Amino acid sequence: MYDAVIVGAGILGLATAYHIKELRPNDRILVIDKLKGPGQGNTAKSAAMFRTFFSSRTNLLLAKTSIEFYEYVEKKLGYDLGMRWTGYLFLITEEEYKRNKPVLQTMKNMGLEYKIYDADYLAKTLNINVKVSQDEEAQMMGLVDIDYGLFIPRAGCIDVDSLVKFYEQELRKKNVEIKCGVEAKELIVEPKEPLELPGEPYPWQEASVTGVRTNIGDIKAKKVILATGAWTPLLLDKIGIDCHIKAKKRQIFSIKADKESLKKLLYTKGFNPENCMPFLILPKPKIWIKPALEEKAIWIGLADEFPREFKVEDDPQPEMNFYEYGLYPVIIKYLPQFKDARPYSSWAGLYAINTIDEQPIIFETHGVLVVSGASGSGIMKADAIGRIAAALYAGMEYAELSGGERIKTTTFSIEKRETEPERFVL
């Protein structure tokens, strides 16, 4: 008998086992993956973006503080995280700056910073065709002119690699299980009383979940913790549990920056302390591009909304189409760097994406607690989401997070949720 089953070993469940280990030491938890290893799932495929810069008060809380706690681990106790501070732009137009001003005003007010650059010195250093809606196919696309960049210097990317494996050796160091090759097939649920009745428990018996059916036989657990992702439905559908949690489908194409020009637009001075280009957001539709050092490449992606299906997929794979017809299109009106440039390798994973507003779920209910849906920004928030999943475990009305700051445990809940909107949207 474990006193916690966490199911999945992904960033979250990594991060939630972490922090029970530091409020109960001497819990015993055991951690299990379908996968051949920790973190190889859905946080694998991540692009590992982070910034520190949120209009909501309960998304800049989780980023914030995870990312300081991330820093805390690179500086003092001296594991390379790969962090590196490239910086966002976001590419915009005058309409889009004027509707979100007010709001940059009010976080300028909270103390986040950011920078605005005009359409003439994004042409200059980045070599951007700022004025697209001077060429036919452009318009008929519907492409539109990038009037300002809107630039987040508290931001960047971490090795999720690097993340996974401090993460992992903690947890070893604290004697916490981890069996990888172990695939949930579905919960316990039985009666508190039993009373050897075929196909109990019945409407009128006190029931509760008590562990994990698995390719390798039933896990009991005085608690079973699902840090699922995107598979969290499928466990909590069979007993009748609502997580609000739907599968998307996200890609990658990685591009090498062999070309002349692809090298002079990912090495772009000016920005940022890697003296490279920051990552790029366009603006219609929201094309990201990264730079990604170490592979000398640049990542390209799009969260691409209508209508892409909700639907959970054991392997993911790319889909070409969607880089020569859905994306090259319009990155070369902007960019025409990336002119004949083909992907030398690219893949795809699941987004959990949280249908209530696309902050993270974490609920306890009848023996199972749940702790997902971060639609997109695991790794910016892992920590803080682990921290409070862990509170919650631990009975506690308040879990405290990195640098101090205190959440009430029921604030990503479902019945008692009390996130603030997010209001900075591009």
Second form
There are 2 protein chains.
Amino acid sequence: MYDAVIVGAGILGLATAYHIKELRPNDRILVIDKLKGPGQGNTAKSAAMFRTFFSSRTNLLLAKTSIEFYEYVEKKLGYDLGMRWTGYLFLITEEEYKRNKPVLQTMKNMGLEYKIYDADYLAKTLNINVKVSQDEEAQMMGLVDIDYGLFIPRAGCIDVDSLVKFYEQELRKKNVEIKCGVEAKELIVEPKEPLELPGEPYPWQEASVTGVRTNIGDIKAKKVILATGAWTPLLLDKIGIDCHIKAKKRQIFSIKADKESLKKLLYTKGFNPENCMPFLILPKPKIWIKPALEEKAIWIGLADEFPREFKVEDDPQPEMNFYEYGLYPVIIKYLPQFKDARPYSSWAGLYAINTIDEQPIIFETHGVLVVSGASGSGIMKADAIGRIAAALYAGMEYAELSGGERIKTTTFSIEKRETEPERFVL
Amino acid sequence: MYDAVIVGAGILGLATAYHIKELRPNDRILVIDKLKGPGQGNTAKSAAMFRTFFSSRTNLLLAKTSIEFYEYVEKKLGYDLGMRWTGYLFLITEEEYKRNKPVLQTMKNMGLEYKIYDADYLAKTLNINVKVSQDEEAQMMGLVDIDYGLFIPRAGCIDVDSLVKFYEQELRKKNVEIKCGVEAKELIVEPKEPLELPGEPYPWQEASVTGVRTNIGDIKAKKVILATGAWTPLLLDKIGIDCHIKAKKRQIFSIKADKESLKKLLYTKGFNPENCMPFLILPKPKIWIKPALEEKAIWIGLADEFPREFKVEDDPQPEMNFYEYGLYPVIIKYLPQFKDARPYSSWAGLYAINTIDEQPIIFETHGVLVVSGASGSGIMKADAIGRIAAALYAGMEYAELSGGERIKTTTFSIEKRETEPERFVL
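Now that we've seen the form predicted on its own, could you pull up the form predicted together with another copy of the chain?
Below is the entire complex, every chain and molecule, led by the chain shown above.
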């Protein structure tokens, strides 16, 4: 009998297991995952970017303390997590700048750093074509001129595989069992006092989740923890619990920076200590462009909304048409360096989007604890999310985040949710 | 080209069509339904109870004005809707009564009527066994003693078929087309300026819903209105819009009142002008028991939650085990009259549960207007919901409800939702 079985060895499941062992070193914890190894699901598909720049107190706390923990892991525990402080550079319009000025001022007062570059500087340093509005095709596509660059230095990327490895190694040291190739088919619900009635529990019986039914048999535990990301609603719908999570496909296209113009872009100096281009975000649609230094490549993606379907799928595929007609025609208007660029690699994963406010979902009901719905920010918030889930598991009212700040364990629940809406939206 | 195509001729689709024609008599409106006639889906499966007794301003307004409209339809328009003022009688514990006292006082101040009966009176008039706690089986089932009856006179039932007929006949008079046997397979999304690109619209294109793809071909309309109840997420998920609605099966079991003891219960005098038993709600689990006078029967049901699954299905079936092990053993403890009673008829439908607050969802986005999620209160709130949806369709800021009271058309939207939580919860 396990104290807890954690379903899902993605980044949230691993972080949760890690922090449970910090709080309850003697508890018997099992982590199961349907894939061949930890972190091979949507965790592995991530763009793996992070920023510590949010207006929402709750968003900021999760990201900031998690990033600080990863820095601690690198500096004090000696793990190389491949953190690179590339910065984020939002390419924005006059209108966007004006609209966000009040919230940016508030954020400055909170101690968050940013810098504004003018269009000329962007054109000069990154060879961005900031004026697209005269171009007939660009007009037809509704593209807008870039007036400013909003640069955020406390931001960058991390190597997800290394982060997964760190957690995995630490969990093995702490005697946490990780069983891969084990798929949770459904949650086991049992009455507290079983009477062997067909189809029990009935409404007059007290009942709760007591385990998971898997391809290798039933696994019982005092607590079942779902860190199942985009798959969560499949398990919870079956027992009538809404987790407010829906799955949406996200795609990444990787372009080799072998052409001289792309190489020049990738290794643009002056923005960050890595001497590379910052993570760029175009104005509209908000295509992002990431320096992927290890592969000498540039990654491209876009979190498209309407009419991109909500759909849980096991093996989501990137769509070449999406690159060719959705991304490429926009990118070359702003960054002619990409002319004729074609992906040498591409993949797709699923965001587990919490449709209430796109902040994580961490709650417990009927014996099951849910930690999911990070809505695409799972990597950058995993440590804090894991701490909160672990504290909730341990029955604590507050979780202590990296650096010592405390947060109520119900902050990201459904019934007592106290998230602060994000007002920095570009 | 229609001004609006309304998908779903259930009660909400019909009421919406009716009120659109009141506001926009010249608009060309088509109502489609996948079944053979209007109101044959979950509308027909309803217990068809109503009450004008809610603490939430929004709940109350919807129910109260809708019921007033139905009374107007009966008295002024001369339709027999089969309204019967049976009243609701909540059988409650001391603890429940104490807990609800403050909210009941508030409701009394709002002009809402109720009456408290003591246990002796209930035992005497309805032959209810109010003391179950000495019974060993009842104890094992966790059943509690009944201390009071909370009676609500402004409540009863309506004949759903008659209500559907009323709307249908009025719609035909107003030249609204109703096409049955037409199933909406998916929503058509098109860019404002089509370029014939494979897979368009792309993220740089403005796009919206322009029609529905059906088994008889594409139907285009200036506005698509989804009154698709429990099926709504199937259509909206495909275009990445979350309506916060999940489907849950609800079952009704009908018992013939042919036995003397049941006949006596059914025709209990003293509670209402119908000279029949009131609609009863047991304390825990909250099984309800309805006088079905037309059939000389008594209906029984229970809106069970955990672990009843969320699932959209076309032909949900009642489960005899649910009656036999879930309802029957509880009922006979309180109402021994039901000893050996077996359903002569039973059926199941789907609630379209809005998992935010169980109040309706009425919003418009990307060219599609959604009116669903009444969470089991669709019949008793249909007129008001239809008025709000119609006003939203007509671009009005406020809807005028029956009786003249106005309410913001965004009150039940997702982004600008202003529902008041229900505090009268038994």
